[in-house]
Amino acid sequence: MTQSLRLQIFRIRSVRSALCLAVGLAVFTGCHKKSAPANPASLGPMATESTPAPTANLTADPLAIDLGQSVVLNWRTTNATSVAIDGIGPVNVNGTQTVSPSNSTNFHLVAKGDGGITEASVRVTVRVPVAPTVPAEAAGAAAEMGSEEAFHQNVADIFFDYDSYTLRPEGDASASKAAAYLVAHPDIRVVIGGYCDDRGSAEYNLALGENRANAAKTALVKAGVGANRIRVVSYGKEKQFCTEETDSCWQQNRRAQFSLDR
């Protein structure tokens, strides 16, 4: 056999060799089972987008009128699909209203979305005129009122301390002073003011004054002045004494104050 025929040979068994191993491999590789895709269902609910809850924000302007005048109501919301106001009913998301309430009123809104609801207030006061002093006619009536400068020697302001609507132990000698007067003279019918210094909020304060009307009244329904004879109403910050920034004006300030209420 010459040699150019055992080259020949051998390059056909190397040929015949290397695509036995391709086979092979092909076969072997074939064998082997594909994974299967995820199942999206085993991976857990997906995260979702949360809404955002509904933000509402109320104002007026002024917080504080006399009676008959008007107060502009403004509000302003966010995320909100509805929007409803105490009194006026359902209104526009974002917008004002003028209103001219007989008394004194908190403005409720509830605003609502598909991320929740949430509310806003204001309160408006309003101030009702005191009714003027009508002289008595008969000289017999104005013996039984007893005169102005009596009432008020007898009848003394209380004062109060910083945030506080509690009697100290010289306005409970006070109030048992004025009862005995008021007893002794049941024709006197008595308004009393409450008054605070001005700093806290309008809405605060008008609460504080009514408070320390309410606890002098109380001193001297507990003395024996029958309750219907006694009126009261708050003035919160909104009519000072005083105006100074000092203690001594702010102690001005924080009384109940006592007048005929005739």
The other form holds:
Amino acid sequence: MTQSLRLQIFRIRSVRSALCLAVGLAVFTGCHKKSAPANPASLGPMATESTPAPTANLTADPLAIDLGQSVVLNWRTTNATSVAIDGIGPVNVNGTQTVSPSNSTNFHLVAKGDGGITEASVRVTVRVPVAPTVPAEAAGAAAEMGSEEAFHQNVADIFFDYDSYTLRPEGDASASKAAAYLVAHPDIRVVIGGYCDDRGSAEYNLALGENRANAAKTALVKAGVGANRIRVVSYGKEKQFCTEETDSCWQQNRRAQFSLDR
Amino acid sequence: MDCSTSKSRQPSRPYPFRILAMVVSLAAAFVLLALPVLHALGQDNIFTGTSTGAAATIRLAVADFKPLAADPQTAALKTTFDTTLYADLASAGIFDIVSKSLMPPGTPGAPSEMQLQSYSNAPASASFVAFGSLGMVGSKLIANGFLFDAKNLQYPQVLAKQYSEDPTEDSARQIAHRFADEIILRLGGGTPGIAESKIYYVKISGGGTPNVTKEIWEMDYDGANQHAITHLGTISLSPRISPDSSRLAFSSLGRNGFQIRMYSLLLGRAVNFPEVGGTNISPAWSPDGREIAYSSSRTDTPEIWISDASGNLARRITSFRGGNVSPTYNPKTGAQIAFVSGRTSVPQIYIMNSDGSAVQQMTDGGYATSPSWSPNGQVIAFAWDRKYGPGAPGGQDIYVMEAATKKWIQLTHDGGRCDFPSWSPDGRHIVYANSADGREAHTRIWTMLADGSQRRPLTGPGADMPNWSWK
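After the form predicted on its own, can we look at the form predicted in complex with the partner chain?
Now the complete complex, all chains and molecules, led by this one.
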């Protein structure tokens, strides 16, 4: 696709006298490819000595590329003594240049002449490949993890007796309910943390916490939850939920705790 | 520079009365102390031990060293040196130190200034005298140390040592440790002193809060020079120093639970140790430094596994449900492992051969954990709550048990929760963790003689799980 751009031409002239108004008008009415020389008779003696302002025209072909492709820049100027393009440096007054920008770029040309400075620019759009978007089914899976609230309503922590990792009757019931929820939501993955109260020895309590978490995992697996959906971490007595030395507090610490394994 | 001759670990001492011989470390005085306790308990678990060469305690006079110069720097370093030397010898467990108030006047700095009779006569009544001089010579701190036999007026010199170090507080402490170790080696039946040994432990920050972190720290055997080894920002437990003091194994909490980690003290950084599934905790070095036993639940239940020191070639040793943790090798033979198992519900101490055979239960009830095998291979120290159970008034204390007979004595009493005993290299001391009110944040590290006497804290609150270096 080739498109020739009409580029706005700015003319900057040294203002000496009442000519500034005429020049201003020329700017606003500008955008001529060739600015017509002013009528010498109407401009008076001063104007006849001034050099016409440079003109500049910069085009790119094509205007939009994929990353890695190249573009031909083409520029034409008149009345210019020196021409430079940002990022390329000084160039001939007329010329072409092949470039391969990695990002969308504004190429900006400055033409300087005795009559002033004129600028021209052209934008080259580079289409950078975007990261693949989340497939529809994966987005669905995230939704299938369900909310934290729904998870904790259905998958409740399991509590244990002192120095025991055998599920109590209510623990069995709790595990059955949890398993039903997890079977119904096959995309949920679970991490089971095994915890102990702060009595007893730290190293043995890590083994006990492991056994508690494993007991909860076994109950879920027996109820049909895939073992590969369950991760087990023992915290022993290293992460106390409740720090008071009371029976109720110790009971809260002796548990297998379920969390979404995101 | 230490001009001492090379120290060699003396071969095991003779045991002329094998039936009576029990624990090298439990000298006669210890047993005398222990017997009334056992009688009071009506136990027949009596150690029939006796002195095994270290003899009854030796009366030792430790004179303040004479300053070689009167500059203030020497004075400060001399105070450090004198204090450290005195503490090392007083805590060695084999000396009856002459009280400072009974010492004769004067400060002998050299053999020519020594008036031996003034030390051997009452009230000092010393058998041996340690003395010497300390001061700056050029830019070096020079210490001249002597040990004289006060009863041998003709040839009294037992030991003469010169040390030259940079003049720092740390150097002053280190040369005092080295001189003390020389004296202990000579007078302590040939067992090297422990004044240059280290203790590794867990430093607790924010204990009792959800943001608790535990790092591995190191200190000198007397509690000086406490400093951090790890900066992991998580929970690291169970430091175990390798027999050659080059590597530190421990267990650290990551996303997938606790894993064994290895830290090189020579490189000053963690070195690779493979992560496997499950909870991996409580490493223990074999005495040859080639293998590590630890608890791993990679195949479901926590069992004792053994791998090489790089974590490779792991093999399972136990196979009992209920949790198997805290292995400790018999450091004398490397052929046996003591460990904790919950196979009968509440954890008990067991021993087995290091191939997993010949398992036998050592404790007969209560809640028994944290075994540590004595350097001579004869005694196992452990933590025991003999009246364990919901609402039970029992306290967890440190006990020692003779491996061959299962006879035991209790070392701590009514001091709150005690755990994690670890033997000193000479087998004369045990370091352990104690929390008066049972709270983790209040746990401190204590040391005591192996008969339970001379208990004193080494750290402030927030220090747990001590592990004494092998040398």
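Positions refer to the first chain, counted from 1. Rigid core (definition): largest C-alpha set, two forms, superposition within 1.5 Å. Since the model is a prediction, treat every value here as computed from it, not as a measurement.
Taking the rigid core as reference, does G224 move its C-alpha 2 Å or further between the two forms? No; that C-alpha moves by less than 2 Å between the two forms.
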